[in-house]
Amino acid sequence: MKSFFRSFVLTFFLLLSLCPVLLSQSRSPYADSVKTEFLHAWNGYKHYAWGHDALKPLTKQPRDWYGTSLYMSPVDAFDTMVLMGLKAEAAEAKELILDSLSFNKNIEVQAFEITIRLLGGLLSAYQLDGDKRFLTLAEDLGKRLLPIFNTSNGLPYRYVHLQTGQIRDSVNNPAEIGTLLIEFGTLSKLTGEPVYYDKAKRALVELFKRRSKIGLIGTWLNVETGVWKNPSSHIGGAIDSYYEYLLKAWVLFGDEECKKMYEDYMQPVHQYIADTSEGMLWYGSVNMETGKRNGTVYGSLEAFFPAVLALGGDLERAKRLQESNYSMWNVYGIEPEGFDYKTMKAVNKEYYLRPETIESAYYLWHYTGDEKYRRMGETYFRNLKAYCKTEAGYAYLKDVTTKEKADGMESFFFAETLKYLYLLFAEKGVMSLDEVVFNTEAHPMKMKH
């Protein structure tokens, strides 16, 4: 009897010790709630903006970036639909894209945005769905984007005309220069044409060569001369995803040179750009040449960094920074675009429905299994519904302090914000970070194909 009791007690405590692990693997009821909100926003798009790039949710009008539609919302939303099991919606979006999307248009486009949204979305659609027409569209787009690299050093221009290949704007930033390899590299892998990988990789390397003596890069440079126009160094917009893609190119393609560049950058980033205030970790801005601090503004775009740190194995720093993300969110109940961490006040008061702090919570939940990151996600989700939901979809906020809405719902709300919320609440294994690499628009690229 004593033996049976001892065995029962040992089994009970073993199961008790496993409870956090079992809980972290299970599906949260919030997963279905996120899916419901996706359908709410998607149905608003269908009703008021079908066939256009995006919906303006307050006036219930369509919006096209360049005066003619490139179907950004359907392309951005497709893999999220597949992930959520929304088969009817995915089939309808697929039909629209394959029947109507053409890149043979008399328009000039911003290469970075078109790459992460459309090229990334089409490549992901092909890998998830298998229809080669997605890949045909992606290859056509890739060819039309290649002229951006026509500089003596391979650093790309910002804009290209889709029909003529005419390029424009020689002043570019590290994010737009260095956020191309995941998509162009995947296109090379799927088509067998190395030119896409080679050109996007060269841009990363040439940018790396232009770092300062202390190992930092600035915000803007002339791609023709290689001369920096703005020497401010930080991890936010105009730089952010360059660091992300160096790490992810190593994870996705096994490119050791990209890993080495990422590691070489992280030492000075943590040494000079990292900052503390009231015991909390933040990242401000400094002069790239001297490391002298010139700003204490962090914000919704910087909130991506815990995800990258977690992916790179730096979990302790990632956890600390995510606590700062969460505190920034809770000052107003929703995060601002720019936030002075010394005064703990918003300096840019918009909230554009951005996903980055949710993305970071998802990565940390994946790598730690700690339920507190799901609880963070519950706060994010509740506040999004409370402050941004409209009759026709979701609207960004003009001012987080007053919660005044503005008439915009970017396609990344489908591609990123709702996808990362869903993944945070879905059971593990729905789409694993061990099997895919997400581009900066959250389009998953398979490590093996």
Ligand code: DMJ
Given for the second form:
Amino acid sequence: MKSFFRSFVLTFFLLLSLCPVLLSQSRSPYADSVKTEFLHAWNGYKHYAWGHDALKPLTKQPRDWYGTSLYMSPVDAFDTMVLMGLKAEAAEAKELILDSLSFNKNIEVQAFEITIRLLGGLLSAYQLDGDKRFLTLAEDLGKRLLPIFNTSNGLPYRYVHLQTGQIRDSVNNPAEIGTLLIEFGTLSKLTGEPVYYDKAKRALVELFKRRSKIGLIGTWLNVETGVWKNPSSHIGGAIDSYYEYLLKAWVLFGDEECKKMYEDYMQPVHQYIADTSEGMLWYGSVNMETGKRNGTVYGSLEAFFPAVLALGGDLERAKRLQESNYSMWNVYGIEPEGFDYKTMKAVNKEYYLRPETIESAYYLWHYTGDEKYRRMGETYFRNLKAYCKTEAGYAYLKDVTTKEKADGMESFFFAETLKYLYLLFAEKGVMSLDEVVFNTEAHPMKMKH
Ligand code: DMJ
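Right, and the form predicted in complex with the named molecule of this protein, after the form predicted alone?
Complete assembly follows, chain above in first position.
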């Protein structure tokens, strides 16, 4: 009897200790609710904007970035449908893309946006679905984008004409210069053509060479002269994903030089750009030459940083910063584009349906198994539904303080916002950070192919 009691107690404590592990492997009921909301937004797109880049969710009109469609929403949404198991929708989107998408168009495009959304989306579609036509489209696009690197130092221009290869705008920023390697590198891997990897990698290195004496970079740079046009250094828009890609190029391709550059940047980023207020960790902005603080604004885009820190193994900083992300969200029940962390007030009041704080919650949940990140996700999801849902889809907020809506639904809402929410609530292994590297638009690139 005694031994029966002992084994009962032992089994009980064993199960108790396994609880967090089992919980973090299990599927939350929220996963299906996210799927339902994905379908709501997708059906709105289908009904009112089929074949166009995006849906304007208030006026229920289509929107094309360049006056002709490049099928942004279907390409951005495809891999999310695959991982959610939405087979019929994925088949429909695939047919639309393969029947109608062509890059032989008389338009000039922004290389960064087209790379992260379309090149990234087509490459992940190919890796997940296996249909070679996705890769053919990706290769055609890659070739048309290559002229951006035609400068004496290999630092890319911002715009390129898809038919003529004419390039424009030599004043570029670190994010647009340095967020190309995951896609171009994967294209090299899949086609066996090293040119894509080499050119995108060179841009990262050339940018690194132009950091200041204290190791920081600014916001805008003339790629021809190498002169910085805006010396403000931060982790937000126009810089953000450059850091992300240095780290991810190491994770995906094993590129040690990229890892070293990432580590070299992180030291001054934490030394100068990091700030604290009321005991909370934030990242503001400083002058790249002197390290002198020139701003205390954080925001929706900066909220990506805990995900990168977690991927790089700096879990303590990642957890601390995610607490700040969450408190920024909770001031208005939804986060603003710009937030002064000293006054805890919005300074740019829009919300563009951005994914970054959800992405960070997902990475932290993956690496720690702590259910608290799922609870954060539940708040994010509930508030998104409460404030942004419309009859035809989901809409931006013009003002997070009044919750007044604006007429936009970016394709990254399908690619990222809903994907990271779904992954946060789905059972582990649906698509894991141990097998894929997500590009900055959340398109998964397989580590082994
Ligand atoms: C996306 O296009 C990408 O995540 C990019 O890195 C930043 N902006 C949007 C999402 O906010």
